[in-house]
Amino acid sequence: MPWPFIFFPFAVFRFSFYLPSMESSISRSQTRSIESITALFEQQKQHQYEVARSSVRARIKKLKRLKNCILKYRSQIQEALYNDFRKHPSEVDMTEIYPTTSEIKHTCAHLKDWMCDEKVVTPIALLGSTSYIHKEPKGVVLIISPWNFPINLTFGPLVSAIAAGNCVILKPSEHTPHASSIMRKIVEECFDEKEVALVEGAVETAQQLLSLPFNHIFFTGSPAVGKIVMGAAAKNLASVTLELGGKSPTIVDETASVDVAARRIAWGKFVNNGQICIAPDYVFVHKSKMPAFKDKIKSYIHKFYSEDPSQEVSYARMVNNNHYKRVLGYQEDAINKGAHVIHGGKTKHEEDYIEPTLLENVPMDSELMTEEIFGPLLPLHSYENIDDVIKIINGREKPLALYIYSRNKKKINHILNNTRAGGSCINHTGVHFYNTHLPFGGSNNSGIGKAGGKAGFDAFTNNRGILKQNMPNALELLTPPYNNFKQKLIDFTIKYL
């Protein structure tokens, strides 16, 4: 989901690197039986009053207790992701654990004023009360999360749920056996399964947690599965929070930076192999820009993975040779259709190994232009009319991200107010996510509901609207039987009051 931020605040980086062996041990997969995912909840079900009434200090100290495990097991978190698809330990750094350990430092910073009762005003037609919101978690929570990001797109949601106050259960994906199977570690270690519990298993399993009465979903993933988890909540009423994806735009106009655009759109578009649905999707360059921008950022390529990214330990790989074969799919329908490779285009099928791709002349109709990517490929366009630019983004689903280089604010402002996306960065790629201050998700077709910081906290929490009567209110005065008189003091109150 997320990337690195591209000037990461603290020294992360290690300089000492290991590669830990491709056959390293993981132990075998927790599946449940039917039986048993239906009792889990239904202990779940019984605790939810006792851990709803868990106090600040509480619920402060589970999310401590969550980050020092997170860190405990550091070393081996870096080791599965590594295992699973070859992902460097500084960018399991930068896009796993420091998000997840960022959101915690932020949430158990401002739980408190989060929690606290939120007194509204009373009209005047109901003086003589008082009214208030209270926060009350929403009960019983299904987290289900996704393999691109699996540390921090499973964490991330569960500090939300737990600060919120709720019962968890967690499923994540099973092209990540490695890393799911450490967060279960991780989770055992932390909480007792009648309050959190991570469920392992595939597409049965997940069937089986959406057909039980959840309070809350909290799915991140494909729009096409996000319909499906949204049909299944429908079944029992529950709310859902859908983090999707899309084809994130980018545009550089001609007045931006061709070396700062150049520089992040590589670095955005090419960490965790193009795997990130807030990677750009798609680029459009202003015409006169574009030669530019080609030769920059077949130059920042260079720099960040070198001449042959194969032998580079900081590219990472396809998660498995079924999205390998998806991506090159969607590569050779391009070809097809008339698109050029400018750079890149080498593949290991043993390796699941697609080299960073830039493809420009790629025609609209195709797959790698009507479909999320999701892997190293990014069709470049150029563009005279930035209006034109705007109608083609807007013929399409509302993108999850959409991105603007420009130096030009009237330019900027132009195309914000005339375009519709679930975030945006101005002059940067994809660190909104990092901004734990600022909601993330999509609309429409890239998600429904946000996430993250106090985002987040709301999504699993209910507002419960209270209004506490004190003393006799003039409203009493109009109850039945009606008269004259009080047609008056209704007639009164509707223009008045």
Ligand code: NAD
Second form
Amino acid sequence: MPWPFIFFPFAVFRFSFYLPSMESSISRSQTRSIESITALFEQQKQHQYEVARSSVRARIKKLKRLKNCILKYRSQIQEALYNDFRKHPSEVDMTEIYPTTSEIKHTCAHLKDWMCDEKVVTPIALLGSTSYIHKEPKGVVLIISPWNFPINLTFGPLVSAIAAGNCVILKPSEHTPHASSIMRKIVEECFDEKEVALVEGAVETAQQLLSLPFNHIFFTGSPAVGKIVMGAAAKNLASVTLELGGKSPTIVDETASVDVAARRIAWGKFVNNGQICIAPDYVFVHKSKMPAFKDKIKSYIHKFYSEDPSQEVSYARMVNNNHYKRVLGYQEDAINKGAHVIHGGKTKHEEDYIEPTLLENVPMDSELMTEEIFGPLLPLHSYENIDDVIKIINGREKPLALYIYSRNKKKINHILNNTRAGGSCINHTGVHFYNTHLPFGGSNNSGIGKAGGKAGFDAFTNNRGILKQNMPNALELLTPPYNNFKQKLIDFTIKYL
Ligand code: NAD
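One more: the block was the form predicted on its own; return the form predicted in complex with the named molecule.
So here's everything in the complex, that chain up top.
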């Protein structure tokens, strides 16, 4: 497990050192005309073969240049994220900088193996030939990213795309303009735009980009927009990787350590103000553990964010007023249908601040239980029979993540074998994302394809199957015109080879 996640959930930090100023030195957003976007795309199309021919060494050099540049601008990235939604610099380090630099290090360490031609077996029927898989880049690719982890979710896929030898256009979210601006600066400093370019803009810009015949589209965002992206990709038969969201359930069973579960759930839920695709969206706690769990999770919320989280610099904000209102709308709907707040509930409209909030009695048909929350509200449900919980989970779309807190192997396997999810952690929250050896992504509604490490490299790679005929083979005896002898050979081939 990466070091920050060994230590972080077990310690409560109080930061009083450096906090960036709200004044940003970052330049204003630059949008491009459709003509300029098309010209950029054409330029990359022309240049793609040169990039594709680049050696392992050349690609590693580019990745290291990117890493050094990210580190050079580390404090400006922290400042940007603070300006975008008051994210603490240490949280920026842990959830934006570290995942990107660790992805680069992992990729550089393994790229030679990933890029190598892969020899495969030759069947006897094809005797006289050899076959191998050649890893060729897809070509010119588009990466569209969301705002919740803008650096990590833009540069992470970029690392895989560069490693695979592609030309890349990046389109980050319009909702974190400071992050987009510093990313553009980094991209412009590291790359010629005929190889990698970052285009700022909102939905219209995304749609202009999507109308172009990219060879692959890597999209991270909501399932609703994922469907639009896939529809646009279909017009050009572009392949897609869709990293989507959804509601990630968490189960705390009767054998779990309540202390561990409460601490790790509180951390995984309220980091980034709950605006995390793999945050626990709702928790099922075994009836026997519920009273202790409620006490513990409240006490960890206090420990992490003090009695008044609005004064605690470690606690981020909702990204904007629309999302603030969206989340409070879900809460109001749930309360109108019988839910009640058992912890938190305070808000500050002018700051887009919502206190870490726990709710009980949340009806299954309320928006809080049907929509992805993506904010600091956590519904708690108690259960007696795990199969009832499994039935509820399986009655919904497949989640991006499913978390199990348990000390019983049989019970863990029962849940794993009877549910479906993009990924899972046992006795932790969200940290599977940080293991670069694991593929990361969803399944159906929560995503198509996987990202990170080798899986990310594969997403941007075409596995070109190549057969080399070295000497005449038996198939040459089977060319037309057909006769009895040839038919016997065919019969023999079908039966024995
Ligand atoms: P979003 O889908 O609204 O936007 C994502 C990107 O798509 C942005 O760059 C945006 O400009 C663009 N976009 C928005 N509407 C578009 C349209 N109609 N046509 C074309 N492009 C459009 O998502 P968001 O609000 O930025 O992020 C939150 C969502 O992302 C949540 O659902 C979350 O679960 C998901 N997410 C998933 C992952 C993952 O790795 N699976 C990671 C982070 C976030």
